[in-house]
Amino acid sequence: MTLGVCYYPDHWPRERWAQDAKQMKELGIERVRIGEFAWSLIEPEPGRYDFEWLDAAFDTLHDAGLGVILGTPTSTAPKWLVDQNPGMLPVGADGRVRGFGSRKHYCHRNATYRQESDRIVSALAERYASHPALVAWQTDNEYGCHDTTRCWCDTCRSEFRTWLKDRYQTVDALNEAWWTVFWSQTYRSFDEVELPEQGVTETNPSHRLDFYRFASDGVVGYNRVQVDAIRKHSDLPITHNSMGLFPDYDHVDLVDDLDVIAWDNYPLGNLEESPFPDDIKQKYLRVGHPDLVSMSHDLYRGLKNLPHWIMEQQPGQVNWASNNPLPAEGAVRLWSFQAFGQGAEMVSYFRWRAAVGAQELMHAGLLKHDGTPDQAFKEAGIVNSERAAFDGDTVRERLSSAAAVQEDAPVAILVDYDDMWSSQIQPHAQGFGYWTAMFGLYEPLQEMGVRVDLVPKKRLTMDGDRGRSLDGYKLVLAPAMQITTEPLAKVLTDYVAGGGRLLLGARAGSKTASNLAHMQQPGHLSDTIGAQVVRVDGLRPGVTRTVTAGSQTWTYATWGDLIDASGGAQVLATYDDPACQGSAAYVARSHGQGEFRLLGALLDLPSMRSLLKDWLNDLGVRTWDLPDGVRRHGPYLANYLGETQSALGHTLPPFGVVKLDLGE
């Protein structure tokens, strides 16, 4: 357990700087992140650096006992720059050229900005690789953020031409892939394609799908830029901040570079900016709600299969979300455990001090805007305090490596940025999303108290170091996983034979890689399934139907795949709404040694609990009856309501965290 924070020794004087990180050492800081917003002070002039206050900042932190995470500083380059090479401005959706003031002011793909990136970031891995304060470097800050991931320039215009060619080869190949015959969108060569999402109105998804799939090679690929020029001066760990649940970049394909992945998390802020219903946010309102983050805490450790960083925690009120509740006393102490017992192995805190001016001066730090201690400041004292008694060597061996990760998950839940994409693309549905339909399986299992790995599901299809493998799960799940190919069928058909339980939720198997419809849904699947979607059902929001299971009855909304069962599956619940005539909407089929369950509808909370929880008893898979607001992460069990509750023999006060006896 790792305590960090981030530190702006440019925004202060000089003669504070010691104060500061004699401060951090004594609450328990050991890791510190700067520089990553600093281009205009590190090169004042094209050409000009001024390394002396970088120098003195590393020195007095050093000298405090404490370690450097060096951020790179090109989310925001400096208004000299970008007047150089005003072509490096990244363009909307709407042709608007995105101008200097905030951040993010670039393009990924634009090439003097890459060549100027490479520049600055080979100027600081030179002079800073040896200095034994660095431990770690971080590329950027928060790729993406303020829908920065896809640009509309002249650049992205003539690479996307470029891309599409070497995915296809020849326009034929484009055009079948697309069908490009409706609404004679036939294109005679690849220089004739424009990009997408300026039609006047709607345009061909698989377009759009590939170009998402182009801008994300964009971030992927500029990141690597970063990454070469620091490889040449330093072996020291590369990490990168990213967002949550953000969707608009494949995490899967970034991480190949890095050596470690981090991520921002601040519960309240989203949980504010979520689709969750206001009850929901009533409910969390003052510590976010618990399964939302700790989804982002598997979907990171699983990126890697290895433990994760958290390089922003919130520790106070948030200045960004639509609103911004203060958290509720004991959030951060509850938020920094929670992360470590989800597989973190560091929590930083955002930030040291509260800016006293520009964009982010009503966000909290762990001290106040006068430099005295807020109540964020107190928590990771007691973080500090509790850690040793929290930490103890059986739980460091069960965090620290794939293996000891891995073996305490019986159940994987399938994650992939493709069917994420496509899903965004053509909804159908207004309340269907896929981070909605994987939560609808995430939830209820957090509810029971059973642990998730989050799989990327490309990585099945992958060899060596990059594969992953299904081996040792009892149970996975594929929420909304829309695009199979053969390769991913025979890797999910090879699993069930060798014993393995996979359930397929709403729209599985429904696309081709092109985002094209499979001629049978589930698509490579159907035969083994012995079942296939015939009709689908996108209910609009507030709209709530029924299934009959046996002698249960199960509420669902949004979405029902109308399910053929003909061809062998057996029906385990069938549609009551008379317009679905009775179509099953739950069907199985043994394989092998294992077992296929197909689930058309998106069950409410209730229904998917007991479904989940029937079939976990079967299989020998341990749940815990948790109170409502009680969760388990790992070694510990957190309350996340402001009243006093009991579980598993232990009181939990209000947002409070105990340690579990691991036989618990």
Ligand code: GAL
Given for the second form:
Amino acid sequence: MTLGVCYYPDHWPRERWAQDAKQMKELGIERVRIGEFAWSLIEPEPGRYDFEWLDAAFDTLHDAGLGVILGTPTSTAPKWLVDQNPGMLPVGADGRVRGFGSRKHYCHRNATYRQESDRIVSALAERYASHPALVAWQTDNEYGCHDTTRCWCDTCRSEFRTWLKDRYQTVDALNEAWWTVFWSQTYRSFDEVELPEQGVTETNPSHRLDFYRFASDGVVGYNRVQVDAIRKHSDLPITHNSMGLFPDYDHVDLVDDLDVIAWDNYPLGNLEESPFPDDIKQKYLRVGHPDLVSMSHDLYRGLKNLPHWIMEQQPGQVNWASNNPLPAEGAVRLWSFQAFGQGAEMVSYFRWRAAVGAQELMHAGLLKHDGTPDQAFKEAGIVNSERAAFDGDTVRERLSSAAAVQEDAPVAILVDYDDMWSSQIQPHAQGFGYWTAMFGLYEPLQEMGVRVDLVPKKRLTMDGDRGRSLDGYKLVLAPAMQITTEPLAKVLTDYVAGGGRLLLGARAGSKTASNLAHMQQPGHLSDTIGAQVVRVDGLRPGVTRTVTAGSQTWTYATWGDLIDASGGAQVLATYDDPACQGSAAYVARSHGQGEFRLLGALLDLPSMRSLLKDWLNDLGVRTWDLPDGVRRHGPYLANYLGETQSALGHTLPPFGVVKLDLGE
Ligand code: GAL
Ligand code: ZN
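Alternate state requested, the form predicted in complex with beta-D-galactopyranose (GAL) (shown: the form predicted alone):
Below is the whole assembly, all chains and molecules, this chain first.
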């Protein structure tokens, strides 16, 4: 459990730095991230570097016994660089150039900007690689933030054509992969292909999916430029700070070039901007939705199957959401232990001191504008004083042993960015969203205290270190797994044959890798499961319907896959709505030592909880009856409501967290 803070010495008079550093140290802070927006101070004019102030900041922090995480400053290119190279500016889908004046004003594929990034990063790496204070690097800041993953500039247009050529070799192959026979889209050469999303109406979903992949590759390639530049001088860990459930680039690809992945945790801002209904936003107004935060932790821990970092932890109110409430007293402590309990190794607060000017002047820090402690300062101090007693989780060992996984995280949920994009491109029902579908399975498990791993689907078909296996999981859930291929179907079938249980959720196997419809759904698995989705029902928000499952009635909304089980599957539930004509909603088929299940309806929370609870208990997995708003985070128990609660023999004060006695 390491504590950190994000600090901008460049914003404050130098006479204050030593005091700040001393105070950080006393608070228990060990790592300080600096530098990530300071390009115009590091290089005030083309080619003239000013390292003097940054040297002094490094030395000051070092003298106080603090380690430095140095952020590369490429999120904020100086004005002179933009004026020299206006072609680096990104272009929106509307064709408008997105200009200077905030941040992230660059196209990831612009060759000049890549060279300039290599130059500034190399200069920093050369200068600071051997500074004794340096402990890690952060590349750039929040790739894709402010909608910058996808760009419609001339460079992107021509590189997209090259990318397509590499992927398809011949234009005939592209025409076939995209089914361009529809609406007279047939291309005669790659040079005829435009960037999508600029058409009169919806452009071809296969074209869009490839554009999303291409844009994601642009981010990954850009990051690699920085990693390569750093690696020439330093072998300290390289990380990047990503954003929770941010969907626009494939994080599985990004992390292959990083030593550790970090994300920035803003529970209140993220809840406010999420699609949760108003009653949930009110319920968790001052502490955020516990499961939204935990799911992000599980996602990042799963990307590399290693402990992750929180690079920026919300300290008080933020400035960027539609509404920016104050966190509850205790929330910062709660979020910190939640992070550690879900597998984080570092929690670093954003920011040390509130900025008195510019865009973020309404954002809280550990210190207030005037430099006196704010609430979060006190809570960070409490975390520091308690962490020795709270320590003792074995996340690292757990992640390295399949047997330990089975013991502690019996359930895996598959996650995949191609599936996310495919759902986004054609949701077919207003309420249908990838994360919403995933959350429908994740939340009930959290309510029952069951630890979950999010496993990148893509890794299942990779070899060597990048690959992952499902061995050890008692139950694997695949929500909104639209895209299936033959190799994936084989891995899943082998897992089931060997005794695994696999639940395929709505829309499973509906699409091919190029976003065409599979002739049969779920793709290559339908013969083995003995069932096929024959029709689909996309419902408007507010409409709910039921299915009958033996003696139970379950409720669903948004989506129903109508299943024909005549291939040999056993029907476990059927739709009640006359429009569905008695079709199956939920079926099972044993295979080898294990079992497949296919669930076509997006069940509501109580229904899904009941389904999972019965199944887990049949499989011998322990579930807990936790009170509303109480969650287990590995070795801790936390209360997300503003009233005292008791659970598992512990008394939990409002927004309190205690070390769980697992021996009970
Ligand atoms: C993050 C960003 C920080 C700061 C913060 C404010 O997204 O990385 O630089 O803007 O939000 O909450
Ligand atoms: Zn571009």
